[in-house]
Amino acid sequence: MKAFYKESFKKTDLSVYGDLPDPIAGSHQMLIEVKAVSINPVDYKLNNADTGFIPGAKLPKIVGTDFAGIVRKAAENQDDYKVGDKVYGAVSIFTGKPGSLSELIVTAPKNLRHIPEGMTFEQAASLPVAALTALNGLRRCGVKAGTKLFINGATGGVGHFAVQIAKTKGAYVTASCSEANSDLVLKLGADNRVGYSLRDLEMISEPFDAILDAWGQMKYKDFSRLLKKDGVYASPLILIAPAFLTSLVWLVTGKKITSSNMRKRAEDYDEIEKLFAEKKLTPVIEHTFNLANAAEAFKMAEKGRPRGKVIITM
């Protein structure tokens, strides 16, 4: 099978096209033909990373998370799902397990999800770790009908989501793009758009209720400048402040910060699948690789600063 992976685990070795043995799925285990892959900052910081670090880690390394596609070989003793289905899902790269950049790919039943009626392929794969990421980080932030909520970096892979997903709440939303993409940010329901230097920030005067800051970019004193009392900030980032630092800001302050990264259960899929039935939910995808090109895909969602997503096909 064809394949995007690493060679080796140094950090200026990025990863290659090329020809790799198919993967052989065990009794509770389905195999899936990849049709599509959208590309997360998780993917590209590994692509770019020293990958020894990963528990169980062996070369060569297939990267990517999200994928759709079409089942080929169906695990034993599970009525879920039968070969021919169409399932989208996500895979877990931290571990020795191979990611879903590949013509093929093995994985457990639980990671699995049917693709509703009306989505293709592109769009189910642009959904789990942004989607998913965007509904927790305003799950966190407590947003619901009124809230005051300023999402940075509004038109990326999380933001174009949370945008979106925070107007079916009921929530006021300033949203943060660059000028070329006010049009979109406007389109996809923000109530409000601003620039997103800091000068752009040092301009807002009204504080807010929440900020999700899905380009995870914000200094604190701007954050926390812009929060009223009692606000949260949340950053699909892993904070690397102690947990006794963010309790002591708030103690303070009054601020809560917490990370809103991926959840993927049962419940939130459904409330993805549902919003995107009704029309609430549209995925953006301007950039579409086939996988031979991969390697051009990821410079343009790490340096290309893209609308939405990238896709990469089979």
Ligand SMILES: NC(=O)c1ccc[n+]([C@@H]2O[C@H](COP(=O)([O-])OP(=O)(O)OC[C@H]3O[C@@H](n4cnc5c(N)ncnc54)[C@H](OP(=O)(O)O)[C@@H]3O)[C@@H](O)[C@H]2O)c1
Given for the second form:
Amino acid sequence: MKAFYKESFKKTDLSVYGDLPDPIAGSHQMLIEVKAVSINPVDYKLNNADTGFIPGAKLPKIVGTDFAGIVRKAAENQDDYKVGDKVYGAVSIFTGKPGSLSELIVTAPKNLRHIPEGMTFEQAASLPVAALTALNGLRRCGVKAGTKLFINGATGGVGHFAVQIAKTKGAYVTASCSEANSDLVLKLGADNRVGYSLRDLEMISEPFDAILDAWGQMKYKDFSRLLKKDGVYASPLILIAPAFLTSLVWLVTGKKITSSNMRKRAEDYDEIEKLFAEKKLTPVIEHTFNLANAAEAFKMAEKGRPRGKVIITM
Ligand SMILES: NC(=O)c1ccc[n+]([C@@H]2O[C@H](COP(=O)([O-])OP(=O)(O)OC[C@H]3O[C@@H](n4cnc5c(N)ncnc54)[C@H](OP(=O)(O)O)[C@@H]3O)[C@@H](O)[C@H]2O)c1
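Could you present the same protein in the form predicted in complex with the named molecule, rather than the form predicted on its own shown above?
Full complex below, order starting with the chain above.
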């Protein structure tokens, strides 16, 4: 099969496109013919990293997390999926196991969802990491009807899903993005658009109930000033501040700082799929590449400032 993989642990040796042996599914595993994969920052961060640190690290290491495809062999111990079903999901990349950027993958049934009616492979592959992270971030922010919410970095993978989901919950959304993406952020449903430079942030005078920092790298002094007392700041990145410091901030100011990872629960997928069916959540996909051009797709995702999600098809 064709795949996109690292041949060495070194960070200077980026993934290459080439041939690898087809994987063989065990009796409790599913064999999936992959049709589409979306790129998340975790994928290019891993591609650019020295990957020897991963527990059970093995070479070659196929990169990629999200996928959508068709079941070619079904596991014996389950009745949920059969050969020919269209499925999507995410595999864990921080293991010795292969990622999703190959024509065939082997994974456990628990990593799969049926692709709902009317959803393309590309749309399905765009959802798991980014949409589930956006949903969990909004949950951590306690977003409900009337919440005054600031979404920072609102037209990227996580941000563009977060704006749409927050609107369905009745939040009043102020969203930041670069000038070039102003049209998109308003089309996604944001009530108000601001830039994300320090100067732009300084011009905001009314504080928010919550901030979902989809970009993830706001400085404490900036988000703290923009938060009401008892407000919540959530970032999808692991917080650098030690727990005792965030607890101290909470005790002294009432402001909660939290990290909001992707949460891969069935009820979260259900919510995302329901919103998609109701046409309240639509993935933005402006760049699609073939697997043979995966290196170019990675460059676009990392440096091309894409809107929404970058997709690779097989
Ligand atoms: N922990 C988890 O489970 C998890 C899951 C998903 C993502 N993440 C992390 O969350 C972050 C965002 O992921 P993503 O998929 O949304 O990435 P992305 O698609 O690359 O989007 C990043 C967004 O940040 C904006 N941005 C760039 N510079 C900015 C600045 N100075 N201030 C505010 N916004 C800025 C970009 O806007 P412009 O292009 O207009 O400049 C873009 O919309 C990444 O660091 C990723 O690793 C973590």
